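What follows is a single chain, given as structure tokens, in the form predicted on its own.
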Amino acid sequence: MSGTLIFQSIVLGILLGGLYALLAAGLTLYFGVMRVVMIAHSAFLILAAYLAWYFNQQTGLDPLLSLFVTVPLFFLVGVVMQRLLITRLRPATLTMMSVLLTFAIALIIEGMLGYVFTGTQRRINLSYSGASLDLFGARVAVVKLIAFGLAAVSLAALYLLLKKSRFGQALRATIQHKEAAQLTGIDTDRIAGFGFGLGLASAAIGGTALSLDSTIYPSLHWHWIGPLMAIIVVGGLGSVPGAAIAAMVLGLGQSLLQLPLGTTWAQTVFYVALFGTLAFRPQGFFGGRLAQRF
């Protein structure tokens, strides 16, 4: 195993971790704001990927331009979904019932995609799909760099929104202590709706980034939900920075393990990390103090 190969795996692992961080950010927001386990998050990712593919097929334009439509559309869908469905669940059983509700939504989205686009695998072919760059001896596909750049810009924007805006302050207060936030005059129901919309908007961005470098099909979301759930548990449920750090570490670990174990077995790193976290630190590695500081 050469040093060049290991260095290339490290570079690809960092790029993969950045994409994982974006995909997991929305998932941890749902739980942080409302204690909702959003099984359908990865189904919305695949829906966004299909919309990006369809946009490219119909217009011939770059699928990244579809974000001008899908991001506000997904945000609106998230707000409506939270107001019409999630708020109707009883608080005492919210987390458990949210699993069943969002599982059903994931099946509906998968069925709808299969009905409209059939089960045929789809892939976007762009003029730069096969292009690559040399980074200190490592060959990196341009589409992976674009996906990583999109993820980095989106996470930076999300961080600034949560850290610097009044909405972000209200959202963080709702995450940390809902009742105390209500006592300070924050309309936590409205903030929760916007937080849910924000999570789905991140799914639109993540799905579009995913479509640049992946073959998509309706049931692909089941492949993603396991690793994403493992990331937010390891990072600490409700902690966006914790999810980002866990995504980078596990993405890097997966990329390095592909060298001796191959692609299929390397993905077990997520489930080993999940088992270890639940056994020894169920609150996650960044779900306590770091979540409070964020």
The other form holds:
Amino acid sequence: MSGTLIFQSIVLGILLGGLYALLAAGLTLYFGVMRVVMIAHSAFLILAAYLAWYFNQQTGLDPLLSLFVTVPLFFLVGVVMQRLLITRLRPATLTMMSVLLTFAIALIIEGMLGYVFTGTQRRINLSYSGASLDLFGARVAVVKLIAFGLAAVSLAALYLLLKKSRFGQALRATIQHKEAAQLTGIDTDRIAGFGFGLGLASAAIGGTALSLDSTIYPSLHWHWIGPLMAIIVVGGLGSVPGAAIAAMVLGLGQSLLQLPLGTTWAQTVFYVALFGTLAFRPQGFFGGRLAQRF
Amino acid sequence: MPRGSETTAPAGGLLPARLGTPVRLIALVVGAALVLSFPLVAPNPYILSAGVVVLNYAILSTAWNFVGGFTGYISLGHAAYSGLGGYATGLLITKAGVPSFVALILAGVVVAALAVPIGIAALRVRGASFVIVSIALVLILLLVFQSWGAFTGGSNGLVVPRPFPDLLRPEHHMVFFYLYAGLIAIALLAWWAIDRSRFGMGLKAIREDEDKAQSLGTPTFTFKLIAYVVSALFTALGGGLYALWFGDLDPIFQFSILTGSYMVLMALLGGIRHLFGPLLGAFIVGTALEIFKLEFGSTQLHLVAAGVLLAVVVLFMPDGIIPAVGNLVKRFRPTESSIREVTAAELLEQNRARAAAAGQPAPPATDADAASDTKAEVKR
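Provide the structure of the form predicted in complex with the partner chain, given the form predicted on its own shown above.
Every chain and every other molecule in the complex is listed next, the one we just looked at coming first.
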């Protein structure tokens, strides 16, 4: 195994980890504001990818432009979902029932995608699909770089939003201590709705990035939800930096293990990490107070 | 996972206690007779095979309910155990030459043994994390059984020889219908026995408030693990029976999250706190699924229907049909008085008599010594 091959894997692993980090950040947001584990996150991811493909198919424009439609749309859907569905659940069983509810939403999305677009595998053909850059000896496809760029920019924007804006402060206060946040005059219900919207918007961005360089089909979301769930458990439920670090580490691990094991078995790194985390550190590696409760 | 205490149904359920027992017995006998006579009145082999499929769902969701109903731990990945049961049965027959039904029993034992370490890992976490683990379990098994083609047949499937090669197809369905019915009866009996036992009381305490149960001296981890293993055993037996009946295993269908979610949906729809809840749910959902398959064939609409049904149940009927109907019946009865018809003195006397009959001294004034010798297991 040559050095360049390993270097190439590392670069690809980092690129993949970036996308994982963005998606895991979305999952962390839902869990933070509502204690909801959103199984449908990856279904929305695939939905966004399909919308990008359909947009490209119909208009012939670059699929990245579909972001201008899907991001606001998904944000709205997220807010509506939180206000109309999640808040209807009984507080005592919220976490458990929300898993089932979002699972049901995932099934509905998968079924509708299969019904409307059929189960045929789809792929976007772009003028720059085959292009690649030479990065210190590693050949990296341009579309992968674009996907990573999208993920990195959105993650940075999310970080700035959370750290610098008043809304971000309110959101973080809601995550940290809901009752205390209410006492300081924060409308936590509204904030929680926006948190949900932000999470779904991240799925829209991730889905568009995904559509650039991979083949999509309706049941693809099951291949994403496992790794994503593993990432948030390893990172510790509710911790954005934890999720990002875990995403990077596991993405790198998957990419490197593909060399000796092949793509299928390399997937197992997520599940090994998941069970290892549960055996030795059930609250995750970076999760603080939040994870303790679950 | 404490559930709202306002939903803790009284033991009587639908009927007042005095009237309940004979009526329930009659209902039970009629129900059993209806089920057992189904193969005789089924108009054609297709309907009969659909009946077997529904019974397969019934045993799976009843088995699921050993964990979900008693402890409140919702496992979305129980298809892992039905799949393992099916594959263990098939592999024991094809690779080791074990006779069919011996293989079935052995497979149940093997899967139950496997469920011990998995349960130890999975039950360390609660709530959402547990659900994630259960999903991960199915995904990882799907991965392994698809990739390890040399041993499991991979995506080409594994053909399981039929246990009764001489039987015609309708007779084959009929035999398996009764085998399934027998297995369901055993599972229901086991659930009923646990429901009435001290062990069951401990499990339900875990469901209502795990921390309190633990601090009161219930060995919560051991109890959860036992319930989990029993559940895995029955699920595996159901899966193994399916392998013998259907004769062809494919990882995609055996280790499918969809199957696992059907188990949850059926149990929730019927009512997870009730003995016959999962059975009722399986009849409704299983029949609906079969009709859907006929009407819409291979389109993906059955996913949408299952999703909508699950969402409706979760949002509007989280306690299931049985309590919902029970509440409806109650509205048309004279309101119950809150006055207890037994005085405190009478109750004390009854408790003494019961304790004496069980060969134990009367309950001590304090529970301090009772609590101190039950070693509280410390989580984490």
